[in-house]
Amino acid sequence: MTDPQAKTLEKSSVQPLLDELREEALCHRFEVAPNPCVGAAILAGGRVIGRGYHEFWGGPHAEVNAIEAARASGVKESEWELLVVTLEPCSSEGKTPPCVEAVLALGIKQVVIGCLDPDPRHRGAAIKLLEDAGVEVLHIDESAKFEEDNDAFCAWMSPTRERSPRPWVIAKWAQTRTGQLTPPEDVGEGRWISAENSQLEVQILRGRVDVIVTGAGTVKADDPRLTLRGASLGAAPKRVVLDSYLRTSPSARLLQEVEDGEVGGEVIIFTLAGADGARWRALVDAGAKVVGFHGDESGRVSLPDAYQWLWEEGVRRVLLEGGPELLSSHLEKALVDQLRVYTGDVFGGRGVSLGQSLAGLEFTARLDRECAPDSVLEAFLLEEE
């Protein structure tokens, strides 16, 4: 048994170091989100070998992060002494696998734990782990600091959210400085208002989401492929249309085949149950899968209910790109979670405006940045109770 007093000089020692995690995991709160921010650090002879972060949804958590580069210092792995953790290591399977045996086979013999697990399945269960092991484990309570670091994560983890699960949703759209998503006839072929580096930013996220979801009014006017391209190709995403009256055409581009140097998941049309069955059966042999639902008051498929079907099928994070009825839709049932807004250095522009909309919405979480030359906001909506 450690003695009490020894473990308050620990954590004296330790206190800047997991402050200074916290504070730079929080650089990227909005590429893990609905994850958590986690930081870690690696110590050997007092001195930091190694430090990691959990940067962005679906890939190596903060523990495996500080692994590498500890391995990358050339300090031998028999003189690490000491991790220091944010947040407790994961113990169950995930996109990842439970990081606590990744510490375990490392054999280090101290372990410093900013936060308890707050799912109460595994609370405590990594440190049992460690400590049945015989590694000295010193938990400082940082709850209070977590939940306001981690507000998103809270309101994904909590009662509310549980008893109405969804996929976490983030939407995303390029407008103009007046709020249009479709700019002038005579700028970017009457289509593109975000910059080549915006929209190579939107292939990375797209490959970071389990599913695009968009309209048929979309599908229609752009004729999108919505696939992966170039540098960003990995796992590609489900393509979801929302189309309550099957007005996609069989022969729209997110039914031809990939090409050369893109990835596209599969498609799948939602609409209303008992739409025409000759257009349903059109669009089933040119490769979609169709999937009927009951419409809500006007009439249209049941957002709630699509994204219930999606829950049920495993599916944890959305990225929704549409125009500005079926963005309005979503804001205005509560059904997003996370923004992406590029505005573009464009004046004016074609239909309706989303600028008082975004002007009413309430954040817990923002950030304004430039992907030169445009501007643009990252923001978590308020959960509403």
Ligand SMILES: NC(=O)c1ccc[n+]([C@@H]2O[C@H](COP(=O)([O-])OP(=O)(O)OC[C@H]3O[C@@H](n4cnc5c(N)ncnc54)[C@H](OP(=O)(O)O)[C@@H]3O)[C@@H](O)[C@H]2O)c1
Second form
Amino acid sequence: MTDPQAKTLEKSSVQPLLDELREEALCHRFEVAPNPCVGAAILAGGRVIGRGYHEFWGGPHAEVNAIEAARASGVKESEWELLVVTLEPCSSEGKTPPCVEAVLALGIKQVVIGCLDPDPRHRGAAIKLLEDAGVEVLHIDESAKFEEDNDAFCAWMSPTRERSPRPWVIAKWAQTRTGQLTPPEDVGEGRWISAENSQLEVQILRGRVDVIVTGAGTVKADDPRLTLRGASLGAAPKRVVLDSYLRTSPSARLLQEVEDGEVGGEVIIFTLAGADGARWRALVDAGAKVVGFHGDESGRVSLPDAYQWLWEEGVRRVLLEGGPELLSSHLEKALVDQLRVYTGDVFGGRGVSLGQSLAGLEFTARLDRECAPDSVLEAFLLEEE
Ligand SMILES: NC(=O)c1ccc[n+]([C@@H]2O[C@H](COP(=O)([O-])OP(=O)(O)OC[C@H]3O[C@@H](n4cnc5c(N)ncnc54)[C@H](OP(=O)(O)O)[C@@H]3O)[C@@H](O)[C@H]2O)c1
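Show the same protein again, this time as the form predicted in complex with the named molecule rather than the form predicted on its own.
After this comes the whole thing, all chains and molecules, with the earlier chain placed first.
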């Protein structure tokens, strides 16, 4: 039952704040995808004492961050009056506990919600829980604006995706100014294109995916470890190598013990079901899991089958860190949802250029930014119907 003494909420008084929160939450769209962008604020005495946003995939929700910010303001919780949030608080356990419980625990009296939970299984559930607990709830229907802002989330929830689910794939690469992925031999030890700042960003991104995918060509050329290094170590993503003929050496650095200060996830090698048995055993003995798949029309591991397998294993967000061959086959098969492309301050390079493929892509959202001295393109790719 709603408290009859409570001041009645009015749309006109909260709309400007709701608009601001929506706008500010959008800054994080490439970090949270395919989750939606959400902003929240807590008010006391008619003024905002804390704002919070969903900032990255798997991270705390906006309400939780707003609560933390409001606590940091020093205003006593008993004085908190109103929560404004752009999306109905979650009412089910996901990667984080249900936010509606955190809101109820505050004892706050009024909540403004900008949009109902888009998941029909949970739509309106938090509102009911709040109202049953005596909280006055004002729902302002901002669903049209929500859809406009959340291309990634809408694609993720689309009927096409529901019919054939697969993880969200972020293709990340570093290219020279001419679009090549391998620098000239005398630059960056013949291997590095992007600068240290960009490499640090990639470490953070690796910590926010379930799996890193690469190809046998990259493992052969660069012998990468695909680990998380540095201060902000999260859970290590699994490391998947697409390797139709088991060219990966059992002594590859991927399969060595991780070094101090780094974490590395399980190594899984995707190969053809009939691949060489001796190589298969040697890789298993070296610590890899080897999984056999059907071949595609080119006789290589079938990418749709590989992603279906990952989906069934509970993988939801993938970082594709392959070379030009694997990236091109993902782009051709429309298996990329999001891009993060670093263009380094390097001229020329070796190998094919991805410049033309990039120019032919259609984006639903795009951000060009700097990560000095590199430039960075972030984008969502149009979902094929
Ligand atoms: N700048 C960057 O961001 C970046 C990132 C990674 C790599 N690189 C550079 O890229 C170069 C290596 O390029 P790459 O193209 O050879 O490596 P890649 O794209 O990582 O690996 C390609 C290999 O993956 C295997 N593969 C398995 N299934 C596949 C499928 N369905 N479609 C496509 N490939 C499949 C194929 O080998 P099998 O036929 O044997 O299975 C193919 O030759 C190196 O010079 C490396 O330094 C640059």
